Structures are given as C-alpha cells and as structure tokens.
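The chain below stands alone and is given in structure tokens; this is the form predicted alone.
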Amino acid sequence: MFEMAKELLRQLFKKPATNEFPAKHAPKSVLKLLEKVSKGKARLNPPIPVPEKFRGKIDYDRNKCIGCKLCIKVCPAAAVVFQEKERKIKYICSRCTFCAQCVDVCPVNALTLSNEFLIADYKRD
C-alpha cells in the first residue's frame, strides 16, 4: 500500500510523456507553436506510429461488394446495414465495436481496415 501511494505521488509531480489531447487551447499560429519548440520553451512529443494490424475504422468499397450479406449476419452490433434498393451495404460507425468480424467474412475484400481513429464527431452519421 506505501509503495502504491509513493508511486502515486511521484506520477503527480511529473510532467506528461504525450501530448495533451484534446488540446485545451489550440494555438492561433501553429508557426509560433514551433518556434517556442526551437527555442526549448515548448515540448512536442512525436506521434507514435500506428501498430500492425490495427483495427481502425473499417473502410467500404462499394464497387467490390456484391450484396451477400455475410458481414450483416456477423456484426455483433447491427452496425452494417443492407440498402434492397442499391443492394449493398450501409456502415454505420457509431455503432461500430471494430472486432472486425464482417472484414472477416468478407468474400471479395469490400471490407478493410484503415489505420484512422481520429473519428469522434460533433455529429452521430
């Protein structure tokens, strides 16, 4: 228990290892952010690089899809949706878990997924 409270404060009094995200204030010029980085008055930590096989937003490829289907039975979100009238599929990613189960099933690869997500919106659609 000491040792968790120790560590605890340590942690309180260090400075943060990433970069703030949302960032509460967003610079006016990101050429005056830069210039304070020259100068050591500003720290940016370096994005770090998306692993492989990553489960980001999944991307559509309308003109592969050829209707069967297979990902709408799997998706354990309801989160694919079939249009009868175009005969493909509508994705819906708010409603997206990305267990990447309808990429999966896929048959002709219409489903993939993409290293993206930054996806949060103002908007659910």
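Numbering follows the first chain given and starts at 1. This one's a predicted model, so the numbers in the text were calculated from it and none came from an experiment. Between two forms, the rigid core is defined as the largest C-alpha subset superposing within 1.5 Å. Compared with the form predicted together with the partner chain:
- Remark: with the core as the superposition reference, the CA shift of L8 between these two forms reaches 2 Å or more.
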The other form holds:
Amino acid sequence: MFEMAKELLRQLFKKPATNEFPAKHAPKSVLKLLEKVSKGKARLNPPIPVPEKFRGKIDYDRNKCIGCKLCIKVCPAAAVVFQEKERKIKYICSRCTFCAQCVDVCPVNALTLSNEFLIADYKRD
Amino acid sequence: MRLSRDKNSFKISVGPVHPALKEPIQLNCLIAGEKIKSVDFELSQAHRGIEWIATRRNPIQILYLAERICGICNICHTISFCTAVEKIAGIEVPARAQYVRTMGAELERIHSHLLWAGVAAHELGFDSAMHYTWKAREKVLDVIELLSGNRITKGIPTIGGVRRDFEEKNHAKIIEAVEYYRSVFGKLKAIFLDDPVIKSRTKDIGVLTKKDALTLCAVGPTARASGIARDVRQDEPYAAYPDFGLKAITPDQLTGEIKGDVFDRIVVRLLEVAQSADILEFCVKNMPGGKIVYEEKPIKLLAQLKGVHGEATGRLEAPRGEVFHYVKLVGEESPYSWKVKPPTYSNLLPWIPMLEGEQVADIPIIAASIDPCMSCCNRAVVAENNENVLNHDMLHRLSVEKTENIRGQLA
Ligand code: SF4
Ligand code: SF4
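Coords for the form predicted together with the partner chain, given the form predicted alone:
Below, the chain from earlier opens the complete complex, with every other chain and molecule after it.
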C-alpha cells in the first residue's frame, strides 16, 4: 500500500473533506455552549446552505387552494389527502417523498417548495 | 438445487443478514476444510411487491416507485420505465432531455462504481482506501445536486423527457468534476491495481470463464470482465449514446489479458469511471438546446396515456448491467402489467462457478465483486415446504397447547 500511504500523508495536510459540525467537539452541556454563543464568547460553525434546487418540506397555502385534487392524483406516496367538508387538502409530511410532483401540477401555485429539512418530530403531523 | 452433504463436509450459511454481505441473501456453502465444494443461494429475502403496487398507480406515480427499486441506480429504472411507456404511446423525447438523461445516468455510474470500489476495499480490509474512494465520490454527488437538488434519489426523468435541466451556468462545474475524476483515476489505479497485496487477494480469485458467463447470462461489468464485449449502450444505443459512439470496456484494454477474476472486475469498473467522465464531457460540449419535456403538464400526459393500448420494453445499461422493464397498458389509468428485471438477477448464478474451489475467506470479496443489489431483484416469494414454516397462528397454538399440558400435569 505504498501509493495509499503517500496519499494518506498528503491528506494529513489537507482540510477535512467533510462538512464541519457546529462545534468541533461535543460540548459537555449544549445549553451552556449556546449561552456562551449568545454572549459572543464562543462561535458555532454556520450550517452549509442547501443546494439551489433542493426539494424540502412542501408549504401549503390554504387560501389559494381551489380543491381541484390534481395533487392527490399525482402524489406517489398518498401524502396529500382531501378534506371533503372544507374542500381543501391536508399535506402529511411524514409520508412525503419530496418529489415535488404536486408542486409542478398545482394550477394555482398553492404548493411551494421550502428549504426546510429538519422535520424529525415526535408527532406524525 | 440442494446441497448434498457427506461426512467430510460442512454446510455454512452466510446471510440473509450477515456482516460479510451488505444485502439480504442467503448463501449456503458446502465446505471441506477451507475449500468451498459447492454453493447454493436463497433469493427473495426482501420482497416488496413493487410490481403489484404499480398496477394500482398511474404512470406518473410509478416513476417514483420505479426509482425506489434501487437506491443507487435509481435513474436507470425510471428511464427504463419511461422508455417503455414512451414506445407504447409513441412519444418522442426532445434531444436536450436525452442528453440530460445520459448525463444523469453517467453521473450515477461514477457514483455507483466508486461506491463499489470502496466496498471492495473494505471487504479486503483496506479501510483507508475505502474512505479515499468515498471521498472522491462526494464530487459526483455535488454535481447530481446541481441537477436534482438531492444527492442520491433524483426524481428527474419523466415520461417524455426530464423534469429539471442542466443549465449552462452549471456546465463549468461538471467539467471541473470531469477533470477531477481524470486526476483521481490515476491515483485509484495506483492504489487498486498496482498494489501487490490487492493483486494477490484478487488475481485468479473468483474466476468466471467467458463460457460460464455466456451460459449463465452474466451482464454488465461482470460479463465484460470475462471478456464479453457487451453493453446496451454499444449494442442498442439509446439517449445520447448514438452520438457518442461508445465501445464496451474489457479488461484487456488496460492489462492486455482477460482472466475473468475479481481483479478484472475492478479494472473494468475503474475504466468505466474514466469512460463516464468522457461521456459527461461530450454531453456538456454537445448539448443541444430546446425543450426538455414533451408535455409539460402531467395531467395532460396522464390523460393521453389513459387512451393508449400496447406493450413495450425498455432496456438500458445500469452500472451493474442491463436493466429491463416490460410495461403493458390497456387503456386504463394503471398499467395492466409491469415487469422489472434488474442486472443483479442475471449476475447471481455466476456466483456458483466463481465461489466453487475458493476459500471461505474469499466469500466476501467474491460475493461483492458482482456488485450485488438484492432488494432490486426480489420479484417473488416462494414458500417451499409449507408445513415446515411456522406462522404466528401455529406458534400461538403450540404455546397454548404447552400451557394446557402443564396445567394438566399440575392439576
Ligand atoms: S412532494 Fe411528492 S410525495 Fe410529497 S406531497 Fe408532493 S407529490 Fe406527494
Ligand atoms: S393541486 Fe393545488 S389547488 Fe388543486 S387541490 Fe392541490 S393544492 Fe389545491
């Protein structure tokens, strides 16, 4: 592994290829670290921006929606359900595959893509 | 096929969940000492019923289902499905969309082959080489992000074209990635192909002769490493490949000889990374202008597809070999039938001649050398010897019977 050894030595002097964590080492107490940051005594590495065409959580504008059900027709994951009474839809993020097909199809642009990706939660909706 | 034991041999089972195999399959090897005498495997440990689900979905929804057949070669399955539907409906795909599809497929090939090279290095115990190749793989994921916004699952091809474009402003970044892979190729070659330890672990190991490869219908890099110069992109060019004029890669182009061993499979995949870089450069330089999709409104498209009858196939060269999709539309919302044959399905039987006569310690690298992707090829479940399978009800009944027995004894 002579070639590999050379390459590894070279890598030693390079910047890490991975993105940086907010703090280099896991702090003993996250709250204390945040407190320090708010006082300006510590600094967090900023998050990496999402790519330009990123498809995150779908934003739904209830007022614009005309209840045409086209999004339901194309959604591969049954992540959009129709509410008969209000003639509006409900978007279920935990089922969504973020394909943005519903965004492409909506005739009144009631559905839009957001950059939001931190969607883990204890509740399903 | 059943393995017959005698008193000098042992049967060992590898899988369905096993550290040496990243995917669910059960390999049953009959061994005498360290030597593998015969091999059998049991497929379909992760059946998902994808084809059945598709008969309840419309073609637009199936795009995303097809994409989930395989994590890595996702774009190949979607393009294959689209090709079949386009043939039935007589839809012509705009030239620019063909180029975007080709670029997506080639980016995926680089990504898949580098991922594989890392896994192979890991199986051999070279973890630093694994991390190095996976670091190199990050670049191609960045380029995929430029197209689709995501790293792996693209969601880009649609029936009659593609949904997003590779705009001119991103072309410089693609060329930069092409240059990067050309420089990395030299290094990977030195790390994988000139290293004496890797050579001795892979040369003459897991040999698949040309004859065996032909009889067992091996496809993709596995077949090409055994000297079969077959490649769908060369034999039946689709998308932008007719313009490029691709030649199938065989290991003798680098080493001057064809042995069909694990080493040759590494050679083929590394050469294909370089070839994909060439194709990408060609596509960027010759990208035609114009529309990227035949019909922009998915609902109109669905209405059109609802009126067509017919059957067709779509085939293309995925990173692991030929992908084959069969679709039948009968003028309804959902297809009447959809059949998928992924490359791993054809590459499993060659495992038998590869493994026989080798040592137990070679199982991981030989198994990995075809770049298996199991969940892709799980199309059916066969429950054999049904009386021996204990389902929940039977188990529960046994348990209740035992309790009653004990109660009877105690009373
Ligand atoms: S993004 Fe895709 S999966 Fe999510 S709601 Fe829209 S159509 Fe359904
Ligand atoms: S496609 Fe748009 S307008 Fe129609 S139901 Fe869905 S969100 Fe509402």
